[in-house]
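Only one chain comes next, encoded as structure tokens, the form predicted on its own.
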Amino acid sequence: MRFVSPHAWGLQWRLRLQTSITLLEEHFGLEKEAIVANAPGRVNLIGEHTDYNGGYVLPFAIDRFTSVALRPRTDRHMHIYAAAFDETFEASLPFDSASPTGTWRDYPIGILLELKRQANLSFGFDAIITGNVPLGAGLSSSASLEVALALSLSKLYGIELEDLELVKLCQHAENEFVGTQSGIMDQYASLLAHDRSAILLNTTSLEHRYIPLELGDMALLVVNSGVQRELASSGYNDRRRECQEALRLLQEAMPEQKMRALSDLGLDDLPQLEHTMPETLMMRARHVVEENERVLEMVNALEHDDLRTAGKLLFASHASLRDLFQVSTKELDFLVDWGRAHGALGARLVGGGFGGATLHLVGQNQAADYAQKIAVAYRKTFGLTATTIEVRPSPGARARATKKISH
């Protein structure tokens, strides 16, 4: 585990570009220049399940990427090879109709359907998808894939998109075709992140500002539980529906407030709402309101270099996700509780929940030992392998064209 400097990040970009082009050449040949896009995964430091409720979130991009390398064809066929699955997807453009398959193929299909609204996809392409964002761990591998696809394909077809247009296009593809009713945070962070910073994003106004994320002698570790979750088929969409129902009941009970989202509520509003809705929906609303406040408290803590308070907020966020939003699992709870008992300043589940990973704020000098011991304890308890990576705030996505490699 090590710090990834801007120079090292640039080296990673060049190495990944080289790898992507080499694979493209191996699978399809390389007669014309290629377009390569790298898009990072993300960790949401705090602000979970607030994004689709109009609240604040505080994500940062990580030094793990999804890469898409592609080149045009002279016909209307497309061939996409996904290295993670060792599979090739073949089809003809444009799609007259398409149905979700429940596999990785839904992501390129969804992006292409969105781009088809922008321009005539008059020729096909060959593409390679590679990456090192852990799948199903809550690090937004899906959004990084969407952003890398949208960046490279829009460049291929000469489609000019503003940053926010591209972000919304990716979110719409995931919502409407893939079937996960996620908010806009993941794609936003993957595209617009800055090095050594988190993004304070207001998901109602879509205004943001960058918050320095300088950790000093501390490290952020992501511990993957090995319990994968498929958001579209998990309770994620159920939680979103519950929040929508809670909002509807509040709008009926308090029409004068003209509420647009649960995040319009304040802490002072909660006591008077106890009998407004069923207990389960009240729990969901309480989490959203309190988590929204925790995001702002986290920003204040970071701006004052108060990592101890930041850690306490991570623990509080996990407790709320466990007890009020009920998206944790016994494996995630174990990892967080172990961290609390073994020196972590803070820890919580990251991502939508129902599996995936936990985030731990620990001393840099104890990080390697911490990772080894938590893995041993986890395997002893569950018989599963917990893998740990150190993550550092990294720049957002980028794309470039490159000429054929000569041998």
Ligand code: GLA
The other form holds:
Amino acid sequence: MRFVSPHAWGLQWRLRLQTSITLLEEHFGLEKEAIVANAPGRVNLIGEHTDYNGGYVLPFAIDRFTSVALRPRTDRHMHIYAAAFDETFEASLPFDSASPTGTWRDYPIGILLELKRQANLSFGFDAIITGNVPLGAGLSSSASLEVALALSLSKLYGIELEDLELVKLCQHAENEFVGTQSGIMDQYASLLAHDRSAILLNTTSLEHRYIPLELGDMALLVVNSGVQRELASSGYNDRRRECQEALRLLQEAMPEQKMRALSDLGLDDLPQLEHTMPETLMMRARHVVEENERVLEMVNALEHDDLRTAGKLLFASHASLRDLFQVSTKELDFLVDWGRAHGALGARLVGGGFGGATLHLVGQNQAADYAQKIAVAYRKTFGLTATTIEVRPSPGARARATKKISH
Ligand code: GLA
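For comparison with the form predicted on its own, would you give the structure of this protein in the form predicted together with ligand GLA?
Next comes the full complex, and the chain you just saw is listed first.
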């Protein structure tokens, strides 16, 4: 059931009904074949802020994509049209150097700078970016853009990349050029997700296992608070620094333990930590350790079809993100509390926090009513629009070359 049409997400993706190829033709003319890559956004079921602490995460890809369609040019120019902003970025390749602009242009520049280390970008291209992943909603619109760009451009320049190399290349572009110190989860999920499954990823070993996500008569809804957050400028990097500092203090206090990451700690270690670090850092570390444990409990619950326990874990995760990691907002708390009071089995904020969306586990037959009523309550309280979509675990990113386009 789709009870909220894609355009309910607003005007961000204003040309969404046209495929990227149609747009490519419209903007840059027909001719030759095109390379098209589609990369999905993701929802993280549980395991928030654990991926840069060596812990577990359990994301799944959603059926919302960023799409890049491109064609080579015979000169060195590149033209990239971003439908969401109705803007074209023009430059000449290869870049010698570039500085971040704080706009969407940083993603193609960051990815091209990474690819330039592997190949001589001796010719230019025309490209179109379209998609329907809501921006700034905690659904990884950025990672899906990076993965779609890296897949299509590596194909264009004949650069062979293993899956993990491509994931790391995208993460590196985001960390080094865009300026968000994000972990590896989002790019990993966008590329490697499987239909009807979540990925249990160990972010220390980078090994993963697919966990079937069959919900029976339940549905997963994403309710967007409409309050956008920009990771690069939010408290995300601060949280990452705090975790590094907590780790450094622990390594100093307990050198014999040879800790590599906060996720090396277990629940039993928590009482001893109190004397090693200030209270705020202690709260951050406690969240990471307990959230890591919740991921494994969630896997166990899913493997036993125990959605009640799964729901409780979602609520517990939210409480920890609100009280210990302190990345929630009053809008996100409202949506989660509303869910608890109106029959959701579980709900929590998804992604980095500081705005964005919440995930709700509700009965399928209750979903349409739930979406409508939560929007009414939210508007009454904040005067803002909360839009809801149902999300389903979907396959990861793919690139293909189209046949010659004839007219
Ligand atoms: C953002 C980052 C991820 C992860 C989450 C929080 O989505 O990109 O790497 O850290 O926040 O779990």
